[in-house]
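Presented below, as structure tokens, is a lone chain in the form predicted on its own.
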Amino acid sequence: MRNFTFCNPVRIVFGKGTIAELGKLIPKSAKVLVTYGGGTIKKIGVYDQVKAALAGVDWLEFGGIEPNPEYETLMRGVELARQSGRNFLLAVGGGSVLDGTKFMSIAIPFQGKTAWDLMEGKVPIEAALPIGCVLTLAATGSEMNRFSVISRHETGQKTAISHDKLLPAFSILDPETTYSLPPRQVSNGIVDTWMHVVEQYLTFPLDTPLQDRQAEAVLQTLLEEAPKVLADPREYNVRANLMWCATMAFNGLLSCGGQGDYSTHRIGHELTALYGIDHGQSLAVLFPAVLRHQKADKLTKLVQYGRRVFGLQGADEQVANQAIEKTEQFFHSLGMKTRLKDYNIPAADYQKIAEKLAPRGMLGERQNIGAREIVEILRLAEG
């Protein structure tokens, strides 16, 4: 196992009724900006719970953060926070709201000319406002990780950053807040969680047996719980298990001593930025194609994945092929489509997609996926 450093000081407050604990978690002297998305939190009662819990706290609100948070929108929130002297941010919603709020936390104290420079790594991240989170959707793991993904419509970019200052101070996870999610969002969240696990796990052997089995446990739990949540969306224990899977999938624990392959996510971000398809939908389309393209390099772990996660038997080559088919079948069971043709993405655009990614360097755990390979993967995903 390789050397690594793991530090994750996020305080997790998990369970029903935990939104009421906000008053204990936010400093009494804080001037809070509450951020949220399109207003769903008001329809499902979460807004009223937050409002009650913030009694006696100086707070303002900023809504309208998109499912793929837009830089232009977030900068309006940054200006509001600066003008009103806010010094604490509280994200109430799913991973997109939290990702957008993370960006705001570093943009508000930023003294430079263009805050987007922080996203592109042109300037260092030196300061950030503290963030709290009330999570309403299990998917991204942003509630316990150091990542943020932001879009910029005017340039057609969707960019991810990672920094310790983006870790929330605390995250409240009440599974009951997820009851009203439509099936499409639930399926997107399960696929995103699955992908966070396999992109850390399905690479090449690095003598990390504990991390491998932790990853396999999350995947097997998703296989068990996914059909239950689709059959009964208001089953608390199922919602709780899925929420905890999403948090454990991408908080850094599974990647300790490992080597990740985030090519599916990276290419998927471009599909979302260019064509507006859901993030989870892009992952379901691309991942089987990535596995088929990279099967030889991933064979050992792909066979392990097939045997341990899906219980497959037989010769290695057979198990590897069946594992890819089983993965695709699982996505189909969630109502997800797995072909680019299902989203009317033209083959004529494949080269353009590849060229947008090329300047950022080679992808894959072996750094063997460049522009040519991206086009090949897209052709395999075409259908």
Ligand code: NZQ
The other form holds:
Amino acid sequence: MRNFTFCNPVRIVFGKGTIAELGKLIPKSAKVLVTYGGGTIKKIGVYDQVKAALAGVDWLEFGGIEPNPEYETLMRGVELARQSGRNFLLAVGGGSVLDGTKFMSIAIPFQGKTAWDLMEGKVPIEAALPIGCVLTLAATGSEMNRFSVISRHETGQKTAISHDKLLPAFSILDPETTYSLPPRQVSNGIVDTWMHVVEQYLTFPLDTPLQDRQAEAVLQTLLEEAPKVLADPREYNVRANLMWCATMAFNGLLSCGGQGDYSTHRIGHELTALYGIDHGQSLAVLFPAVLRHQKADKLTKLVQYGRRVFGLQGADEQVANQAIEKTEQFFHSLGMKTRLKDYNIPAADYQKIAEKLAPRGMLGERQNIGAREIVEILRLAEG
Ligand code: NZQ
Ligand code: ZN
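Here we have the form predicted on its own; I need the corresponding form predicted in complex with ligand NZQ.
Below is the entire complex, every chain and molecule, led by the chain shown above.
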């Protein structure tokens, strides 16, 4: 096992009716900016619950944060917050609203000219406003992690950052808020959760039996709960289990002492930036191809994954192949597509995608995925 530091001070308030606790979690003296997306929260009653819980608090709102939150939009929120002297941000929505709000929290106190520089590491992150979160979509794990992923249409970028100052002070997770999710977002969320786990787990063995079993527990829970949520979207415990899986998948616990491989996510972000496909959709297309390409290097863990997660038996090579097929079948069972041609992504663009990523370093747990390998993976995902 490798050395690691684990510190996750995010307060999670989980369960039915927990939005009412907002009043206790936000200081009465705070000047709050409530941020949200395209308006779903107003249709599903979450906005009204937040409003009731914030009685007596000085708050304003900023809506319109889009899926794959856009820098330009967020900078409008930054202006509003600066002009109105806000000192606390409350994100109400899915991962995009929360990630966008995380970015706003560091951009508001930033005194330099271009806040995008914070995303590129050109200037240090020195200050941030505190953030709270009311989550309405189980997927990203952003509610309990240090990450924020922001898009910039102007330059075709979709960029992730990680920083301690991006940890929310608290996140309220009421599974009932997720009843209204359309099946596409439910499936995207399950795939995203799955991918966060496997990208920390399915690399090379480092003698981390506890972390391996923690990862396998999340995967097996997803296998069990996924068909139930598709069959009955209003089953509370199923929603609760999926929400908790998503949070546990990507809060730093599973990566303790291990070595990750985030190649599927990194290539996936480029597909979203270039063609606008959902984050979860990009992952479902790429992951089977990444596994096929990296099968030899990942063999030991791939066989363990096949045997323990899917209960496969037989010779290693056979188990590894079946494990990849089972993964793809699971994605199909969620209604996800697993080929680039399903999204009309032209083969002529593969080189361009690879060249966008290559200057940012090699991918994979062995740093063995460069431009050439990315093109090979895209070909395997073609159709
Ligand atoms: O905009 P609104 O009206 O809120 O509607 C949203 C949006 O259209 C809707 N939605 C949210 N909650 C709902 C709901 N619809 C009905 N009922 C509800 N309860 O769902 C749509 C998608 O929302 P979005 O927030 O974009 O989805 P998600 O949570 O999957 O977030 C995706 C973003 O997070 C990034 C992705 O790259 C993408 O930009 N990620 C962030 C990570 C992190 N911070 O750790 C890690 C991930 O790997 C990922 O990269
Ligand atoms: Zn993800």
